[in-house]
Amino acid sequence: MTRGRPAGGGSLVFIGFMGAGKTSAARVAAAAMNVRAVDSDELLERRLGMPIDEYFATHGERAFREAEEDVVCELLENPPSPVISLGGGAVSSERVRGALASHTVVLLEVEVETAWRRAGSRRPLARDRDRFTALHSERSGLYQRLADAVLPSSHRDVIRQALPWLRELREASGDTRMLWATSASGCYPVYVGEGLVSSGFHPVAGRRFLVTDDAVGELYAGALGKVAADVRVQPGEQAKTLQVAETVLRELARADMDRDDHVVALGGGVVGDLAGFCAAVYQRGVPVAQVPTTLVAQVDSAYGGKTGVDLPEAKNYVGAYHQPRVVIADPATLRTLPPRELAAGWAEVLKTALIAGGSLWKRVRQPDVGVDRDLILACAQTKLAAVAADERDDGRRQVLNLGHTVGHAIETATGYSRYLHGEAVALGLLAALTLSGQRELREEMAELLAARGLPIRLDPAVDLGQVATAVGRDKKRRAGQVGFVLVDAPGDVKVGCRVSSDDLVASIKELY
């Protein structure tokens, strides 16, 4: 994704696969902005004088891609609408996508066996399943990198809900690309770009609360612009207690803050969980915006809406699902992180490849990646994906808890002070790895982690015993027994897998 938007961002135009919606969902927002939209497709079939089945079993498909070419380089160049939708081969045109770059792009990401079952045979890339499926393939990544906005869905009601946000997109720098979340409570923006805190993007509209810590209010909280409080917390992992979060609430409180209000949680995963807590429960519920500004916040814990404190006892162990109203993801905030908390980071980039497989867990096996903004949005969609399916955990989304199960047991055990979130998870990765029986590929995350600084010895003052108990109790564990997370092969992850306490002992005696 390296296309910038120019200021006004153009006409809509849909883009995707075949079968993913897009005339309809180009219906959907023309009506909803009083306009007509128009169909490349079906403007093409007017200008070829016949359907484009007939025209491509007659003329063959080079013949019908030249002809295509034309009539949407014409509309893109000169849109007759602010709304337009594309076949779904357009876009292999190096011309169409030079023209595309006046205009905001949105995606409409489709799954190939729905894709298959809405084409149906009248097209004529759809007769053959072997062939469709792989064309779906080899024209993802292409969409991904034209995309300024990805929607999961053309349903009237996800175009409806992201209108106005892809209109504040709009109004973004060229470089933000927006991702719409979906849940089972609630939808929601993921907006990625370089600039946006300190350009004050902010498309929530009411009064700001602030919460943030001392050490990144410092830094990006003047560029919020007008507050109503700004309640500051003790960075680390220290201030998710219930203490904390009852000053947080009572300073809430004395600032008037009411249902008509919004938190902004601005900071890494602790500042995320804590503020989102908060907003949780105050006045059982008010809107939280997210803006992570650590590696760890940019690419998991902002998404999908766990929020809560930790207890002595466990991590997590008090919360709420509660989603964000916004995500507000800026990589440049990432270039003011101590190395350390960079280096924890890259713990959840890692687990989040794994569990995604592919192209993602290509990148990061490489020597020179370093974190952008299509890598954030890489892991941000990985996570959307598992969240969309299984808000609640009660499913999918258990993936995500790769490595996390003796990760939150070391820093329970550890007294939350000894290892960064993100430290504990490497070595919580490790773990799962060798319950796994994947020793070759445990081999190799050792080697990413270290590369990175990450630990992959435990301290040897880490009493076993004490993990080893705290991962009995851990928060997801049902009817006593602990479900842990295992690895097939990178993209094949398996859930609710039982391993014997002998087993647990010796992963864990591993590490030190």
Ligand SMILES: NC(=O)c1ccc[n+]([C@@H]2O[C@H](COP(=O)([O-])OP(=O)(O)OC[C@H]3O[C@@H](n4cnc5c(N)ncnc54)[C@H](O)[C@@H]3O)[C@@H](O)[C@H]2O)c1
The other form holds:
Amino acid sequence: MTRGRPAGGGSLVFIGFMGAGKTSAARVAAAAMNVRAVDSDELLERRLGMPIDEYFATHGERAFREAEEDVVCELLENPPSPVISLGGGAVSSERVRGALASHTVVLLEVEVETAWRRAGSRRPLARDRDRFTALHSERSGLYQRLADAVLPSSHRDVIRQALPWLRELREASGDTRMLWATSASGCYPVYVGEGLVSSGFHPVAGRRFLVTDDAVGELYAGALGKVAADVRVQPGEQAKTLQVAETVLRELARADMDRDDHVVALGGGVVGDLAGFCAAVYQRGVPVAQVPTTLVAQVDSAYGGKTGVDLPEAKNYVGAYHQPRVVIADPATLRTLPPRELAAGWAEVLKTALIAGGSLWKRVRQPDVGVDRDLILACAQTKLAAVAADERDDGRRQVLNLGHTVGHAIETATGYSRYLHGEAVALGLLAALTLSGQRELREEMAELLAARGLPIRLDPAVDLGQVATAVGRDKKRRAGQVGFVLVDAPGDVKVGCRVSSDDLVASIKELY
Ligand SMILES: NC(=O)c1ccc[n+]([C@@H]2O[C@H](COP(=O)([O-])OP(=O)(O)OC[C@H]3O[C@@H](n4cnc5c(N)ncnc54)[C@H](O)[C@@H]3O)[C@@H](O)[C@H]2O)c1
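Can you switch from the form predicted on its own and show the form predicted in complex with this ligand instead?
Below, the chain from earlier opens the complete complex, with every other chain and molecule after it.
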């Protein structure tokens, strides 16, 4: 995606597959803006003097596409409205794609099942199910590349709620993309773009109460501008404790924070979890803006609302679900990240890619693939989809724990100091693949991890018995049983699997 939005952002242009609900979404947005939406298909039918399916049947697809291209380009070059919706296939024209560059393009995502149900057989390309499915997967990459913002649904509440944030997107640097996160307890925007932090982009009103660690604060706190409090903690996992949480909460109270204010969690996953937890419990809940600055946090921990601290007995044992008000992820901040921390983030990238399968898995298998905005977006979308389906970790969300059961146990057994979180996850992923009986995939994963300098062997000084005991205390256990996440193939991951203690011990042993 190399498009950059123009100053002002042009019109809001809704794109997406047939049946995505573009026309009604545009109407909802236009009504909220007190304007009339324009739909390219309606305009086209007026020009053609007949319904689209009739023109298609009498003149063929090629003639239809030519007519469509003319109408859509005219519409985009001289927009008669600030809100436009386009027919699903309009973006297959290069001229149309060029003309979209001067607008804010909003993709409405729709699953193939829903699209098929909604499209009905009256649309010319919705008569053959296999062809429809192939077209859906063929076009989805194209839509993603063109989109400035991706909304997962055309529901009128989503459109209304997202609208002010889409307007904010126009203020962000041209390469910024916006995702819309949904969950049972609330929705929020995710902005991913180079230079967002240094430009001071912060679309949340009210006083900001910064919580960061000493290292990140030194580098980036200044970019936030005026803050009502600047609370710093020591860098590293050791800060994720109840004692440190109490210190943070008392500093917020001393600075007179109230519920019209918000916490800004600037830093890696530790700051995100700790500050998010403080925001969840301070006066029973104040908003938090997550501004992740590590790879772990930008691809994983900043999204989904899990916040908390560790106990000496076990990791993440005290916490709360508290969805952020906004996430602002700036890949430029990763340039100051120490190489070991960047590598640790790769473990979460590889985990996410294994869960997602498809193009993300294909991408991370390439040698020398780097971190950029699109990689972060793809990982964030995978996580957000799991959270949208199951915020409270009762089902689908558990896939995100792939590699974490043994990974967390290694962290606990080593006092949260021998391995970084991502390094422990790397080892946990290998154990999960052993338990899955995936020999070849395990070998490939070991190579991918080693290529990033991640550990693929457990330090011999680490006590196997302690790791196995810590697995038994995993906070996701139910009725005394730990459910494992196992892999059938990339993109095909199952949750809640039982494994015998012999197999578990063997999978840990293999790590030495
Ligand atoms: N809530 C969730 O869903 C979730 C998911 C995954 C991980 N986590 C948690 O995240 C934590 C690990 O997060 P992490 O790996 O980001 O570690 P971290 O927060 O400790 O950050 C790693 C180190 O990098 C430094 N740093 C951060 N950003 C920097 C930057 N841009 N430039 C220079 N230095 C920078 C920090 O000061 C710190 O020393 C763990 O506690 C883990 O449990 C939570």
